[in-house]
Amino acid sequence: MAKHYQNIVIGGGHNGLVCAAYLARAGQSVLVVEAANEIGGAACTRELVPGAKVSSGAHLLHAMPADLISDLGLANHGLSFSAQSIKTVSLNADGPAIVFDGDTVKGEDVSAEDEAAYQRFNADMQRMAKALRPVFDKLAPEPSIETWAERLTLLGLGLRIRSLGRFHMRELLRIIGMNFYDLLDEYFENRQLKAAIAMDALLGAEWGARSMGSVLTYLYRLAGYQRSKGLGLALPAGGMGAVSQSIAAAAKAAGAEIRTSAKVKSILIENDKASGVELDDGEKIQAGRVISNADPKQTFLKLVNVDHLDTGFIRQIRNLRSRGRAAKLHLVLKAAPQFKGLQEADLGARMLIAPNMDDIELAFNPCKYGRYPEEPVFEITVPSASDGSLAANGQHVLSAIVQYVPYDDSAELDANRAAFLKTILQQLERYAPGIGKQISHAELLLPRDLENEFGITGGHWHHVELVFEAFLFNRPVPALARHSSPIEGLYMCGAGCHPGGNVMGIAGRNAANQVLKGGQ
């Protein structure tokens, strides 16, 4: 007789693994089914060429809660860090770099006034992010006030915002829907400084610095730094795959089972209730509940028969904004690269290429119309400078997020990828002269490639764009805001849920709590 599980988790990405770990710790039987031949999803490490490993998707950890890491005992399951609290360096092709270290910023072209303004700006934003952090860390509040629990939740949110004081409360309400371009103009003069700060609001997003709501995504990122409690920007030893492996080890230690190379064909539904999954090979696995770590479109437009869903709900899912705008670049280098204005000792820093906010907008504009930018903006790391296990024989690996790349599913995808890679390398050459001759292998993953590799619709690392219409009790749509779904026994635990993407595991933990409570 086939084994019957209390829970099946679809997708062995970090949120699915976190969800499985918490369910198993509560004494529940759990099976995780992962389509790929290894777990991790976009948080994985793979060998690019013999002797060189890269983090395929995410390449830095900054938002995972310290209490989650402690609660699951991830340090005891192999998680360690080769670098923490990494500096950020904004590179300049024609002048000195700007260095961000904690709450200070330094640079030859940064005035004393801008240095003081950065401390004031950082203090203001940190204060607001702290007030909002419980909103990002917990279950999305229920907007109704039909029960005392719902009333108290919304009252608590109001009190946290009111605790900011009159000035900062009004300031938060004034800026929360603003564009980041205008806000930074209120604080700073240095154009490169403003662009470097703006990158934290725009990485992975579908919009530019002048887009409304970009302040929200900056506060979202700051809340991540706060919940990690001093971890800052961190590089896990062995790459991001080490994070997923440690969570998987914690889940297995608690009794969860994990199967790889097990692609789900459909979610089984009997008597309007989720009852298990059917795999591509025809195997059917029964369960009392199914928790999907896949994105909403994948879950409800491909895995669930639409006959079980309301037409209005399907329309909402189809209209979700989920086309990624970020590509991933991997380079294997014969030797350490030399960047202008960067000391060799700082090669392990996070580097940005974004000369000013107008250049960010110029990179953003073409991709709105399906075209590739002539000068994209970058977040660059050389993880092998801190972790020698990632590259052998004096080699180095460079990993970069290339921002504002269109979702290209045309017949010319391969030719467009090759042409854009050439554009990228030409731009890198301006900031790291001679890097082209050092490259022994190059790989560029466009949003379409990320979609194919990780099974994420549109290749969007948030699964659904983090915007006001898909935020809090609207994320991704109202019927899914608290992890349950219109189908009894079917739950969601991925980045498309509140609070959103990045490698943090909060959606997985909150989903597990809802399952254990029987939330529906």
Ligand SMILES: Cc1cc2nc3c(=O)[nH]c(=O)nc-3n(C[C@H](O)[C@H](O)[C@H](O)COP(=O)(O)OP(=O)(O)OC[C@H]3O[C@@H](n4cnc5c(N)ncnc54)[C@H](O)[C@@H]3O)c2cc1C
Given for the second form:
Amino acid sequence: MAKHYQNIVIGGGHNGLVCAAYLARAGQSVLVVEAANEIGGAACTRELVPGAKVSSGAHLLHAMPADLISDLGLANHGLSFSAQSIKTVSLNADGPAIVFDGDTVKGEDVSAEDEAAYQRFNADMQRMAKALRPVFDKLAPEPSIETWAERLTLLGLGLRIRSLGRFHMRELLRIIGMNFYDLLDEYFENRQLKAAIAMDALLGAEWGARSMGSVLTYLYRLAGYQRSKGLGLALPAGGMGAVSQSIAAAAKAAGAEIRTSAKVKSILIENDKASGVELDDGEKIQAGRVISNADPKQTFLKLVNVDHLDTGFIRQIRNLRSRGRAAKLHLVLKAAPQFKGLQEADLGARMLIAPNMDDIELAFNPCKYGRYPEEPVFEITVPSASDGSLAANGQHVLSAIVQYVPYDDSAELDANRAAFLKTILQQLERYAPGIGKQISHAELLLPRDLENEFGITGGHWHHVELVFEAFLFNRPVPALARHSSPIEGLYMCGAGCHPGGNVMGIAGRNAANQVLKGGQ
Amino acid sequence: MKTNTNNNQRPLIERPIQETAFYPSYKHLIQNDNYEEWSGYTALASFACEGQEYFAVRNTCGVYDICPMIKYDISGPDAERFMNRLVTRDVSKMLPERVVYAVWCNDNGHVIEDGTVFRYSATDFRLCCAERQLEWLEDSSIGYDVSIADVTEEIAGLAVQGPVSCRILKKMGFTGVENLKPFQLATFPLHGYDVVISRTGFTGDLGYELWIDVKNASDLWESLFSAGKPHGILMMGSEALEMLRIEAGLMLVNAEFMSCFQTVRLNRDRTPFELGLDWLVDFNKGHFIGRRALLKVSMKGLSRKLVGIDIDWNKQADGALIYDSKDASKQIGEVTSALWSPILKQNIALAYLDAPYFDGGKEMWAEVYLHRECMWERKMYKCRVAQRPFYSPDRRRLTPPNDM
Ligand SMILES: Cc1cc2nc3c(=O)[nH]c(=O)nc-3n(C[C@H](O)[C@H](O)[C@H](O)COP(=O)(O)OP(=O)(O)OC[C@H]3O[C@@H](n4cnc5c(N)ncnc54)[C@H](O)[C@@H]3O)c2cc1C
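Alright, leaving the form predicted on its own aside, put up the form predicted together with the named molecule.
Shown next: the complete complex, the earlier chain at its head.
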């Protein structure tokens, strides 16, 4: 007789794996079914050409809680870092670069005032991110105050914010809904400096520095640095896939089973309760609970038969914003690239191309109308500079996030991709003269390609845009905010849940806790 | 948009008020200009005298123009699945050429509306209701192979109600119409076009509803009124209908409840249970919209419920609050619709009562305000839970009707 599992996790993205690991450690039987032939989802390492590998989705680890890494013993399961707390270098095509290292910033054109302002800015933002951390790290609170547990959670949050003191609490409430552009203007003079900081609020988002709410995503990012306790911006040895592999190893060691190349076609529901999954090939697997690591749109608009859902709920899910705005560029280079103004020793740093905040805004504008930017903004890493395992024979791999691109599924996708790649390479050439001749292989993944590769609707970084209307108890929609769903036994554990995306595993861990509590 | 013009061709007012397909045929019968707006159409509160119109339905035949009823045609391979998820009762058991009364809810189990579901075939349904809700239906159709069309402006309807209604229809040549059972429908030919006749209505009496293409409206109306004339057929307005439906114990949207789409205040939404429509909620048919919420609600006891009540004396108890005692120490309910019933000679009302009062058997008092010679008087009258429908003659159910 076919095996009956207590839990099936749909999707072996890092959150699905974290969830599986925690469940297995609690003695539950768990099967993870992953559509792709590799686990990891958007936290994955893939071979580009023989001898060159790259993190094909996320490429920097900066948000994973230190206690999750130690809890699951990831170091014992193969996780190590080729670099930690790497610097950020904002490149300049015509002048000196700006280097961010810890809480200092240096650059020929950076004034002493700006250097001091950066210390102040950092201290202010860190303090606020710290006050908000329980919001980001814990299960979304209930908006109600019916039970004592709920009252205490909200009270705790209130106290935490109160503990900022009167001045900082006011300041937090003043800036939280603000746009980052104006906030940065309050602190700094140097335009390139402001743009570099702004990028942290904008990567993966569908907005520019002038959009409301961009301060929230910045604090979200800072909270990530804080919880990873000193890892800073880290490069896992072997690429991002190594993170997922180590979580998978921890899950397996605890007894979880993992199947790849097993795409779920539908979630089985019996007597209004999730009872298993049916795979693409018709195989049915029974389980007491089903936990979906897939994004909410896929889960509820494709995997669950609409007969089981209410119209208001479907409306909310359909209205979720999931238009991916980030593209991914992968280059295999015959030799080390030469970036203007970059010390050779800093090739392993995170590089940004974002001359000033208006350029970011100008890059953002076209995607609103379905067009590609003429001068996109970039976050670039050359992981092979610190990790020789990624590229053999003196080659290098370059991995870059290119913002902002439209979600394009038109018939011209191939032509548009080729044209945009040309735009990108032309721009890179200005910052790294000669790089074009070094390229032996180039790959550009547009949101539509990311959607195909990772099974994420819209190819969105956070599955669902990280915005106020889809935040806390509204993330992704109220009925899913605490990992359970309108259907008994069906849970959610991916980036679409509170608190949101990035490689950090919080949604997976919170989901496992809720499942174990039989949570509502 | 219709522009009303005076003789100088100067627009007086612009109103989104449309004439129904029958309006040109009956407008010569309008004696007192007692108009009202109904879903964007010009409708009549009464033609001449609402009492006379009411008695036509109870004694001969009254005709009500139901063109403004909102009608949605729902067709396609998944129509049955779609309908069964939409409404709370099981429509998969419905045979073709049947009509059922149904209610539908939002996710929270709050009533959107009640209305009638017509089933024409395995794959064709029609939903008749009072409020427009195409958006809800369309959003509910995501994932289903169905098409939804608002046919309100294409289908004209007449309610032909009263003891001699069947006789008049037979006289018009609708042979076999007498065999229609309550909530059954059939298609009949008339002068080269089709008339769908359903044995349905909102009066609690013997009666039928006739459905046709709007272009045949004047022919149908003329035929009906020439056949009905010797039998005392009469056009009627909404005031007469209001009396009839209260006697029949039927609830009305915006009187007994508001659609959850329209409520603003908390606690104004209603579940089917509060409306006394438990019999329309089928938890065993599989999922339907609002099922999980209703299941939760059904585990708890009801705190209030709509019931029929009967009040002492003969003063219509419009808007009366209901108390536990004559000195009005605790309010336990309120009247939503009230009527001094001409046929029953009884003072009846639909009212919400708190638990446990809705089960009956407890002392209750209605606080009625009377306006007498420009002064208000407050009266307390004893009242009690009464059987609904208040009025339900045998002819309502008898097939064929005994009208020879
Ligand atoms: C271009 C890009 C760059 C990014 N860069 C960074 C970065 O540098 N740092 C960072 O922290 N974050 C980054 N992110 C965000 C981060 O990658 C994601 O937020 C995170 O990986 C989401 O993890 P997850 O486990 O919740 O979901 P996913 O990684 O999306 O995993 C979902 C899994 O479910 C599987 N699946 C889906 N449907 C089915 C089905 N029907 N049957 C079976 N399996 C199914 C998928 O194949 C996938 O493996 C980036 C994202 C993108 C798109």
